[in-house]
Structure formats: C-alpha cells, structure tokens
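Only one chain is given next, in structure tokens, and it is the form predicted on its own.
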Amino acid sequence: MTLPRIAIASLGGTISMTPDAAAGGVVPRLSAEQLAASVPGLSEVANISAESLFQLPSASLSFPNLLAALAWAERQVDAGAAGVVLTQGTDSIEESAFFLDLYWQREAPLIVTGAMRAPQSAGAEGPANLLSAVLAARSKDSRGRGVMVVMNDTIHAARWVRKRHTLTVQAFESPETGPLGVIVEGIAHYFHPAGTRPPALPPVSGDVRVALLETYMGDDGQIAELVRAAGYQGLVIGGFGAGHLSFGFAERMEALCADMPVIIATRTGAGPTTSATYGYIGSEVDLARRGAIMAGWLCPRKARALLWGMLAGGIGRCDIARAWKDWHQNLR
C-alpha cells in the first residue's frame, strides 16, 4: 500500500524545546526532522517530509512568519502532499490557526499542533500530538475543512478553538460548538460533515498596525486615544459583557471611528456580542450608532487577525463594515 505524503514544518514552541542552563529554562531547539524521528510508528502511517521554518516561542511569531509558513504549506500540497502539519508553541495557536484559515484555500487539510510539556518532561505529549496531527492530515474526511488544531487526540476548527488553561494538557477547547472530531484507534472521526467556508481574504499587499485593548472598570478610553495618536490603522476592543463600554469611552467613539475601523468584541471568553438588546450609552446599539463594528462570535484576538487581514489586503477603512458583514454571512 502506498502511504500518503504528509509535510511537517516546525515553527518552534514548547514541542521543540530543550533545557538551556544559561537561559534558566527550556528554549526552542529541536528541528522538524528530530521531532518526526521522536514519534513511534510515524513512518508506518505516512511518508514524512520535514523542514524547520522557524525556531521561535509562539509569543514571538508574527503574521509575516505565518504568511511564509502558509506559502510553504501551499507549495507542499501543490507538489503532491496529502496534508500539511505545522508544529508551534501553544500560546498563540488559536490566533495563528485562525489567521492561516483566513487564507488557506486548498482542499487538503492544514493541521496545527504543539505540546504543553517540553520533550524532557515526564508525560510529554508532543509525540502523541504530532502523530494525531499526521493521522488527521492523511484522512480523506479531513479534506475541505480548512485549518484545524489537533491536541490531545481532539480535532478543533480554527474558527472556534481557544486555549483555556495555562498548563494542563487539556488546555484547548471549542467552547461554543465543541470539537470537530477525535482520533480513535488511528482514525480521524468527525461528528459533522464539512461546511461551507468564507472566501479567502485578499492577498496581503502591505503591513498595517492593529491594536488590541481590553476595557476595565473606570476606563474612559484615554488609552484608545493614544492608539489613534500613534497612527494605528485599526483597533479591537474587548468590551464588557456582550460588547459594552463606559459612558466616557463611548463618548470618544465617533472620533475614533472617523480615523480607523473599531471592532467591539467581548472579553468574557465565550458568547457573541449582541446587536439590538441594550440601548444605553456605551451599549452595543449606541456604539454601533457611533460607528463601531460588533465582532459577533469572534473573540478579541481573532477579531484582530481578521481586521488586520482585511486592512493589509487593501480593503479600505470605509469598506470594512461591509466586508466584515459579508465574511460572517459566508461562515457556516
């Protein structure tokens, strides 16, 4: 039987870290080839090609890094790979997977995985996660589902996955929808058929700066004014509850929205922003009237990734509201 070819690239992260006495802790060091070689039975389920693209902790990954990884993944599929696996640190997996999904248009799956425990730790789960990621990448049932995160034998959609714990190996959840599927006895099992996906964002034509702020009790919006003064092209705010701000912050909204698109998300960790429930000053109705755009189901971090992609793709400030609505309408 001919095994499918799966391409693996390492971006760094805990899964690749080893101790460094001078640094006082673990640092990313292992190559993609070393990671693949550490997984028992991996060569029995796929023909593996492995390459190290970066050696970075995930907090230092950037959108340009991810665009480079995306281009590499596209080349692998175009050259015949049945699927692609990226390994990286878990701190930013929910953002990076979502960002990649905004652009990934191949039918072949792109799987992102990592580890919560470094390789030398007791119970290190990196090899198991990498094996599960490869099993998902090689499955025909994974086709047409875009970018997915595979951790702890569980398959999550990039759109919904969140890191919900700092340390446990069960750190990843999809709080709104539950996982897409699971890996059982070496097979990827999905609970639902693949749905339709939004079209890809326009190709990136330039870099932009999009700020992310979280509001708090007593916040009058002065920091947001500093963001505008610093020349940022966009702003995402993690608001109270279903997307709310204080009276003082709300009074600044017209001026902010006149200079840049402002997205209001919720800081709560689950649930959407609303659009027609509350009408007081600083409510979602009031903020939308002043020019803000409600994030819907997107968390602040993913809302920032989407806004960055739209602006960097050349969608003008005045067209962001329509593009935002169209993107959400195409999401199933």
Contents of the next structure:
Amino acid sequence: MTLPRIAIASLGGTISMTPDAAAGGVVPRLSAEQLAASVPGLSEVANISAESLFQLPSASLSFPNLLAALAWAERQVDAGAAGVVLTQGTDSIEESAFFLDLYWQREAPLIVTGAMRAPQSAGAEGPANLLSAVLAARSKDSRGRGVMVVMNDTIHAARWVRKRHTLTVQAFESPETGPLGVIVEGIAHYFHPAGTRPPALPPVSGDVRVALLETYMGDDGQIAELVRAAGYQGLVIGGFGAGHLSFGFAERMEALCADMPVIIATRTGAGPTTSATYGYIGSEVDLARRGAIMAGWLCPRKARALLWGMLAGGIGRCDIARAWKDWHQNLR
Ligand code: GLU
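Output the form predicted together with glutamic acid next; the form predicted on its own has already been displayed.
And the full complex, kicking off with our chain again.
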C-alpha cells in the first residue's frame, strides 16, 4: 500500500526544547527530523518528509515567519503532499493557526501542533501530538477544513481554538463550539461537517503595526493616545464584557478612529461583542457611533491578526469597517 506523503516542518517551541545549563532552562534545539524520529510508528502511517524552518520560542514567532512557513506548506502540497504539519510553541498557537487560516487556500489540511511538556520530562506528550497531527493530516475527512490545531488527541478549528491553561496537557479548548473532532485508534473522527472557509485576504504587501491593549478599571484611554502617537496603523482593545470602555476612554474614541481603525473585542475569554444592547457612554452602541468596530466572535488576538492582515494587504483605513463586515458575513 502506498502511504500518503505528509510534510512536517518545525518552527521551535517546547516540543523541540532540550535543557541548557547556561540558559537556565530548556531552549528550542531539536530538528524536525529528530522530532519525527522520536515518534514510534510514524513511518507506518505516512511517508514523512521533515524540515526545520525556525527554532524559536513561539512568543518570538512573527507574521513574516508564518508567511514563510505558509509558502513552504503550499509548495509541499503543490509537490504532492496530502497534508502538512507545523510544530511550534503552544503559547501563540491560537494566534498563529488563525493567521495561517486567513491565507491557506488549499484543500489539503494544514495542522499545527506542539507540546506542553518538553521531550525529557516525564509524560512528554510531543510524540503523541505529532502522531495525532499526522493522522489528522493524512485523513481524507480533514480536506477542505483549512488550518486545524491538534493537541491531546483533540482537533480544533483555528478560528475557535484558545489556549486556556499555562501548563496542563489539556490546555486547548474551543469554548464557543467545542472541538471539531478527535483522534481515536489512529483515525480522525469529526463531529461536524466542514464549514465555509474564511474569505481570502489580499496578499500581504508590507508590514504594519497593530497594537493590542486590554482595558481595566480606571483606564481613561491615555495609553491608546500613546499608541496613536507612536505611529501604529491599527488598534485592538480587549474591552469589558460585551465590548465596553470607560467614559474617559469612550470620549477619546472619535479622535483615535480618525487616525486608525479601532476594533473592540472582549477581554472575557468567551462570547461575542454585542451591537445593539447597551446605550450608555462607553457601550458598544456608543463606541460604534464614535467610529469603533466591534470584533464580533473574534477574541482580541485573533481580531488583531485579522486587522493586521487587512491593513498589510492594502485595505485602506476608511475601508476596514466594510471589509470587517464582509469577512464576517462570508463565514457560516
Ligand atoms: N509553553 C510553551 C510551549 O508549549 C512555551 C514555549 C513556546 O511557546 O515556544 O511551547
């Protein structure tokens, strides 16, 4: 039987870390080949090719790094890979997978995985996660589903997945929807049919700076003025509750929105922003009237990735509100 070809690339993260006495802890060091070689039975389920793209902790992965990984993944599929697996640090997976999903147009699945425990620790789960990721990547049922995150035998959609714990191996959840599926006895089982894919963003034509702030009690929004003065081209705010700010912050909103798109998301960790429920100063109705855009279901960091993609793709400041609405309307 011919095994499907699955291409694995490593970007760094705990899954690839080994102890370094001088650094005082583990640091990314293992290559993609070493990761693949550590997984018992991997060569029995797929014809594996492995390449090391980066050796970074995921806090230092950038969107340009991810665009390079995306181009690599596209080349693998175009050369015949049935699916692609990227390994990276779990700290930024919820952001990176969503970002990749904004651009991934192939039918073949792109799976992102990592590990909460470094390879030398008791119960290190990197090899199990990599095996599950490859099993998801080789499954025909995974086609047309875009970018997914596989951790702890659970398959999550990039659009919904969040890291909800700093240390446990069950750190990832999709709080709004639940997982897309699970890996059982070597097979990817999906609970839901594939949904529509996010509409493609325009190709990136340059780098932009988009800030992310979280509001807090007593926040008068002065820090947002500093963001504007520093020349950022966009701002996302993790607002209170369903997308709210203080009186003082709200009163700065017209001036902020005159210079850059401002997206209001929620800092709560789950649930959408509202659009027509509250009418007080600093409410969603008031902030939208002053020019802010409500994030909807996107958490602050996914909202930031989308705004970055729109601005970096050349969508002008004045067209972001329309583009934001269209993007959401084109999702199921
Ligand atoms: N907990 C993180 C990980 O699982 C730390 C390192 C990183 O994100 O690169 O990989």
